[in-house]
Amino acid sequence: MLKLDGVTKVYRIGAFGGQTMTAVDEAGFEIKPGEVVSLIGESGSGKSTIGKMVLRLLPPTSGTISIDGRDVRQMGKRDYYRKVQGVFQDPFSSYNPVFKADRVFAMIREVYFKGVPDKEWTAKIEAALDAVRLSPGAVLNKFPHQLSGGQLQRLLIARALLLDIEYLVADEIISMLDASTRIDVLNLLADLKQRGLGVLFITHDLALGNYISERTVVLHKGRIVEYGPTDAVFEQPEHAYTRKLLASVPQLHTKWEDAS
């Protein structure tokens, strides 16, 4: 499993770095294969910082992140990224607009699959695209502006699947997509979960977390205030902050005037 144990991130701030700010304070939870864990909290709560530490884009100040009991700092980044990949909020920012979108596959090939024959590589790409419900003819050899946000997000997930990853960090991956595309991406994650992929689903949206995850982590000002099975967290929250979050979710049967 992928496990965080006492993970803390402290930033130095101020003109000369004389002050500190604790963005994440002794966070600990685990993600098992074939499981979606939602990391929920408001903006500035430390969610994305945790995601970046899991992806080794930021080093923890203290604590450990491990896979199957092995500290990830002992793993080479090449080996680590065969197991763990990330997809982020804005799909357009992940592409260079002057290159065709499927260049993201070529970059993976240069690092991990240099010796793979063209025919075998093409088959691998087609299989990855099929796994994310994309037709090769619809997305290959297209520039980013010719594709929708949902297509670009699924291309990035397909890129990760080329490496046969075990864990995916999905950081607000549907917040910039329209409603009809959101459900497609969520259902795609559910399919990947059935295939054994572990997913850290980072979101500020409680309804989405409830929809997709087996377990939920609620983060407030860098600290985990609630952690457990999603049903228990949503039906019987123990922390006041979690209850406040749940009470703030708009209800379909309630008009604004009635709620105010």
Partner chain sequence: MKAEALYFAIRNTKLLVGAGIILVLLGIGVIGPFFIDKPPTEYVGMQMQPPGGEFWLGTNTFGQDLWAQFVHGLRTTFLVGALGGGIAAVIGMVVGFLAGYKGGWIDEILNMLTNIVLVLPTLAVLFILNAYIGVRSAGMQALFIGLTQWPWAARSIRAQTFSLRGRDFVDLARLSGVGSGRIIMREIAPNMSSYLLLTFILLFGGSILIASSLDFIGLGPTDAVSLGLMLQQAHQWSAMHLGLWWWFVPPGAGITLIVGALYVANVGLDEVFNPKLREL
Contents of the next structure:
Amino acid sequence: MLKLDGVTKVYRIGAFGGQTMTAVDEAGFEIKPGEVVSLIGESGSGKSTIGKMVLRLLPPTSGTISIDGRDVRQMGKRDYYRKVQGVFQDPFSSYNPVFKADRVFAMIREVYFKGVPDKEWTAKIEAALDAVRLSPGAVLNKFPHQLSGGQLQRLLIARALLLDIEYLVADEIISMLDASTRIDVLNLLADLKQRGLGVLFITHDLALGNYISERTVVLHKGRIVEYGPTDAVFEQPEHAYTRKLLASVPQLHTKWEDAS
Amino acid sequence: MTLEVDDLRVYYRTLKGDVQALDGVSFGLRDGEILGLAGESGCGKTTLGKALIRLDGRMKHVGGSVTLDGQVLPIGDDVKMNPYRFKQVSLIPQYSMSAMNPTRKIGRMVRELLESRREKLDLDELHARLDLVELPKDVLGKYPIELSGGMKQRMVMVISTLLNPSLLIADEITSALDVSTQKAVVTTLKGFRDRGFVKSMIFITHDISLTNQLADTIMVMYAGKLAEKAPASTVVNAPKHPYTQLLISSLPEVGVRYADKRLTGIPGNPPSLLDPVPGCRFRDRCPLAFEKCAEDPPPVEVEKDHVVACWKAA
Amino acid sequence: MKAEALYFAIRNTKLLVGAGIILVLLGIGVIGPFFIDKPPTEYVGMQMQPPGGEFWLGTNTFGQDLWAQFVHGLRTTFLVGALGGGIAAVIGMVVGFLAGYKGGWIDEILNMLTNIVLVLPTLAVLFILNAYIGVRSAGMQALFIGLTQWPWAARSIRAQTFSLRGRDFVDLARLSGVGSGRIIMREIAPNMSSYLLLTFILLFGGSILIASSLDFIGLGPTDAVSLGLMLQQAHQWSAMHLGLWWWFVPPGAGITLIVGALYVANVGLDEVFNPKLREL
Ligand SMILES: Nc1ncnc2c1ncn2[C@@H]1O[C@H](COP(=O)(O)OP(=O)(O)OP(=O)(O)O)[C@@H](O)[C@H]1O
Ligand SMILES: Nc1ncnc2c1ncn2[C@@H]1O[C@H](COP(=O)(O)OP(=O)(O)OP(=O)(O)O)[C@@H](O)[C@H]1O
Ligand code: SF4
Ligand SMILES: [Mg+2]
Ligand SMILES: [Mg+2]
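Moving on from the form predicted alone, kindly provide the form predicted together with the partner chain as a structure.
Everything in the complex follows now, all chains and molecules, and the chain you saw is the first one.
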């Protein structure tokens, strides 16, 4: 179980860090293996900051993040990243544009699978690509700009799968994709959770969060204002902010005017 | 008719040959109409938007014409287009929020922009419009980084409509915003039209649920061609083109759960626009494809205001 | 992408002309001295000879062969340019990459250092160093130029690194357990390779100009001939009044040509790398 406990992040801003800004304030929630937790909130509410702290790209100012009761700061980064991985919002910025896209695999190999013979490695990649339903011929040995956003995001998930991860932080991974590709990536996440993966699904699209998650956390100005099973949050939102968010979701068959 | 686009073709010149990003698109836009332009990434939405205002160095006007308020726009001629830009046609480009000059205070930026168009700044009017989009007057004294994404987006909207253009093109202006800000932005756009700041509008996005909140008509493009164009409610409730049908059925809505109802995407990828094979461009992915589809399906008006380019629908 | 750059490179006249001139001059400077058996400072013949068959560029008031001086001078000038530009580029890169990537207090300290060097009165420092150390070889000159010229390069590299650091692929590399040094070298630097090349070219040209002006005011190397020194001597011995145009025109033209060609090539390279400037 991945657990956040009183996690706070204060950014120093301005020249010489003269001012401070509390981006995340005492956040606490947990992710169990095999479940998707949606982290929902408007822009600037601190969602990515939480994601980055879980991925240890940023140190929390206070509070602890632990896995199965063990503080993650006690784990070496390499061991930690074997268990916890992330995928980010912009598929095009996630790849170094001057290199081929499959370099993200090579990087993993260099650090984690140095001794593995070529043949075994190829088989491993093929298995991971198969899990994200990509055919090796279509995506390997290509530059990022030759692949579609959906393919790139799936490659990144495949990259995470090479490491037998237990938790995945998915930070707005579908907001840059178009509608029909979105659903493919969502379905993929849902399949992975059935294989025991715990997912932190960061989004500002409530419909998407609702589609795959077991539990939902609603964040407002760095504070958690609602936390519970997804059904409960969507059917009986307790906080006014959640209700406002829900009312703003564009619905295909109802217009905003008709709803209010 | 405000806008009349007839068989417009715009290609990108590349080392490997021409990318046929816009290949014979025709449509019209009435006074006061908001057209939602939707379609998969790479289908030519931005290309169409840009073609109506400024072709960049790689773009080539291959054929077709654009008429705005009865005048034919010289879209292939960068210099001759100048008098029309901003005054007749205005574009809010994709990623424009991040394109604001970070070293200029917003007020100064507005003034410089107007000067470059040889127009006087009407401060009262500007303040009135800021009011309308619920921005405080003091944003004019701020730098772009001091505003949130939604505020920047509304500021860009105010700037680009300041001279009351006939046609406003908004390219994916909501994609990076969260739902409540999206709603505010879309409501503002509607208000602009209702108050006559702009006569008509093209709203580009791939979020159909959002387009439907705003647009009178929705046009769906696929691989550089028009697939379907109809009143918004028809596209959403009774689409005729197989691509539109699949697109609509892949949208999750609040209340739909993976566990109860698994939605599906559209398998396959769109064709390359370098030298596409003739015939319907959706053929490889279309569940209804048959022999006839090896020929280009022409856009046909199947009922009033409902145009479909598909052999099965006609 | 590489192939595309090459495609535009071989079609870019500015780049071809600039690089062509540099290569020809470099060739003369590198190969030329092997064909001249006497040292360039030796008194070889008649004084004040105009250019002719025996002495291609004539001789000066001491009877030194000006062609020999020119050829050796080219070599020194290129050497100082490459060394000075190289040292400045390396320091600028190290400082810029570290400050931009690490941020925080490292950035603040390096920024302070950059600003100090930037406002340092270079000439005064050089006079003092000269008086105290008194070593005046071409190598020392290059070292000095390198040590004082890097700040603007460091600044612009820092800014670029800073914006690249925020890109997701850098975070992704960190998530792959890759260390900072490798991320800078293998993720960030390759994205700026064209920019780094342009920076080096500008530093190279800048070093040659600075070296020539140092030579001209009498702070040049004492153990070598350079184009700047030739100019200085021509000036000192009133070549202009004596009508010895062949003494000062070739070195002057040489410096102008090298620096000019470098800048033209630089503009050409910029067009090759920057798709917005490309003419198709
Ligand atoms: N490096 C930083 N330095 C200072 N402030 C920061 C930094 N990164 C983020 N912030 C601020 O922290 C707050 C939370 O940012 P964060 O990126 O976590 O938001 P978010 O919920 O992910 O928003 P979005 O939906 O726009 O991605 C914002 O107000 C932001 O301006
Ligand atoms: N400068 C260019 N050179 C060559 N091809 C280009 C260029 N710009 C765009 N294209 C191609 O033209 C086609 C249409 O691109 P366009 O940007 O209009 O798509 P879009 O519908 O706006 O997509 P998105 O939803 O991703 O913004 C794409 O296939 C794209 O690859
Ligand atoms: S024309 Fe044929 S291939 Fe194209 S959409 Fe219609 S049925 Fe499908
Ligand atoms: Mg974020
Ligand atoms: Mg676009």
